[in-house]
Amino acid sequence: MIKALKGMKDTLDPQNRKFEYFIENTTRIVKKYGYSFIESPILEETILFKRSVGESSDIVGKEMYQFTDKGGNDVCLRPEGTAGIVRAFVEAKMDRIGGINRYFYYGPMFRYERPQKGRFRQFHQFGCESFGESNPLEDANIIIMIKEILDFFGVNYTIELNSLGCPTCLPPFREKLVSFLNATEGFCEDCLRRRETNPIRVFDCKNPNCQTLLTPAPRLNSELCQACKSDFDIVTKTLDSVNINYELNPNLVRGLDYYSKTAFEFVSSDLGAQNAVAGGGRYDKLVEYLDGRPTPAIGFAIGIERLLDMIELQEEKREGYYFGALCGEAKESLFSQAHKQLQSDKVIHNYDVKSLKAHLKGADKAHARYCAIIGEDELKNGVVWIKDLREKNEELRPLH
């Protein structure tokens, strides 16, 4: 028997009902904030992620599904969503048109990493990207929007915040940090590699020994320039003004190289080691890195599989009609009746002749509001028997 590849899972009931429930309601919320749908290809040129995500990241260095296609192109399955959306934004010349553009997307991502709870090699993300707005109130607004999404689904979480600085304050801080790292022995190979490529990523190391060694290290939040301090103060004061609790985490650097200024994560103790439910931040230089005009931007992504484990489905509402026949002679009339009903309602049509009890059971399983039945008596009298499965009443309607 052929099985799914390791770390890649089929989605069946009830998980797929949760997936649809999540997408439907999250889409409804983000549209309320002015976001419109965008979709980018699953397959992209590898250089897109090397230039945006960064070669110092674990994603590019270890985890990408990268290969040469039949045309000799170096391509990979997308490991995250933001880079492809930025590429689409630049390719469509939206950076030249200007204005504020807000998009949402969802779909599969691919990373070759060790499968564990809440982490798969094919996984799904829901993300939002906002282009053209430099005001830090946009940062706060996005955090508030994510909070509304997670609150709707009843998820327990803590909001963690940090500022990653800008091209003014980050270079001198990097020099201080590299000096500290060079003077301290015992860091793991990943940290030594990051020291040469993107030093602040050492704070993202999960090695307990490295975290102990980093205790006396300088922190970027105490080295911010005045502009970054001011922007971050606006974000925190805005969240304070609407009574949103958060924690400042100076070790929060995110796993991608393109972030600057505000960075945030929503973490949940209900998830175990992989505890991030949603995360993102500002990336004001990324459009420019990908050959567009300088455009401020900020975004986030939610790991859908992680969230689904925490969602309890509300009782599904009954809707539409279930049509069933009690005798073979009724099939033709039933099909015609069902087709007419389909013009205005959801319809489930069972083609097999069954007992009334079996059809009622089928209608209940399908979460239909009405069970419509035709048998010998109904044919003779030119009617269809209808039972309202929510209100528990019955009626006869003329065939039409």
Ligand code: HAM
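Superpose the two forms; the largest set of C-alphas matching within 1.5 Å is the rigid core. Predicted, not measured: the structure shown is a model, and the values here were computed from it. Positions refer to the first chain, counted from 1. Compared with the form predicted in complex with this ligand:
For K357, the Cα coordinates differ by 2 angstroms or more between these two forms after the core has been superposed.
After superposing the rigid core, the C-alpha of N25 moves by less than 2 Å between these two forms. V347 shows a C-alpha shift of 2 Å or greater between these two forms [criterion: core-superposed Cα displacement of 2 Å].
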Given for the second form:
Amino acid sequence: MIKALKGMKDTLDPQNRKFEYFIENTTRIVKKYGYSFIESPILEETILFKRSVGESSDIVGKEMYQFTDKGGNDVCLRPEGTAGIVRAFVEAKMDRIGGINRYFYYGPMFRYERPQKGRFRQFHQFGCESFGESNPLEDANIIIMIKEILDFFGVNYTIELNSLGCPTCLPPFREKLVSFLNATEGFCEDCLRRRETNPIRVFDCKNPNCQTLLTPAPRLNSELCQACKSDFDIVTKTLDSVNINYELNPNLVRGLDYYSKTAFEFVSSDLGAQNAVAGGGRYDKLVEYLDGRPTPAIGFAIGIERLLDMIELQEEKREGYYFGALCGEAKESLFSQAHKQLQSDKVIHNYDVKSLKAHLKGADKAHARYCAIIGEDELKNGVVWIKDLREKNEELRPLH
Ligand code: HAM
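One more: the block was the form predicted on its own; return the form predicted in complex with this ligand.
Up next: the whole complex, starting with the chain shown before.
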């Protein structure tokens, strides 16, 4: 038997019903905040992710599904959504038109990671990207929107916040951090590699020994320039003003290199080791890195599998009709009756001749509200027998 690849899953009901419920309601909420749907390809040139997510990140360095296509192009399956949306934005010359543009998207992402609970090689994200707004109130607004989404689904979470600085304050901080790392012995291989490629990523190290060694390390939140500090103050004060609780986490550096200023994660103790249900932040330089005009931007993505893992669906409500025949002669009338009903209701049509008991079972399994049956007697009398499976009563309606 051929099986799905490791870390990749088929989704059938009831998971799919949860997926639809999630997409429907999250779409409704983000549209209220002015986001409109955008879609970009799943396959992109590898260079796009190298230039945006960053060559030093684990995602690009270790986890990409990268290959050469039949035309000799170096391509890869998208490991995340932001890079493709920014490319699409620049390609459509939206950076030249200017103004504020807000987009949402959802779909599969691919990372060749070691699969574990909540971590897959193919997973789905629901993301939002807002272009053109440099005001930090937009950062607060996005966090409030994510909160509204997660609250709608009734999940538990904590908001973690940090500022990752900008090209003014990050380079001097990086130098200071590298001096500290050079003067401290005992860091793991990964941290030594990060010291050379992207030093602030050491704060993301999961090794407890490295975390202990980092206790006296300088932290970016106390080295921010005036502009970054003042923007971050606006974000936190705005969240305070609407009573949104958050934790400042100076170790929050995110696994993608394009961020500057506000960065955040929504983490939940109801998930396992992979506890981030959503993450995002500002990326004011990315449009420029991808050859667009300077355009401030901020966004986030929710990990759909992780969110769905935390929600329970209500028992599916009974809806529509199930049509079944008790004899071969009834099939024709049943078919036309079912199609008339289809003009106004959901209809499941069973084509086989079966016993009443079998049809009632089928209607129940299909979560139909009504089971509509035609047999010899009904044909003779020009009626269809209908049982309301919710109210448990029955009636005869004329065939038409
Ligand atoms: P990210 O933090 O890499 O950010 O991913 C966002 C969310 O996707 C995570 O919080 C997690 O819930 C989910 N996720 C990530 N990897 C996996 C995996 N292997 N299996 C299951 N779920 C996973 C981004 O991707 C950014 N593009 C977010 C963003 C948008 N920033 C700005 N705009």
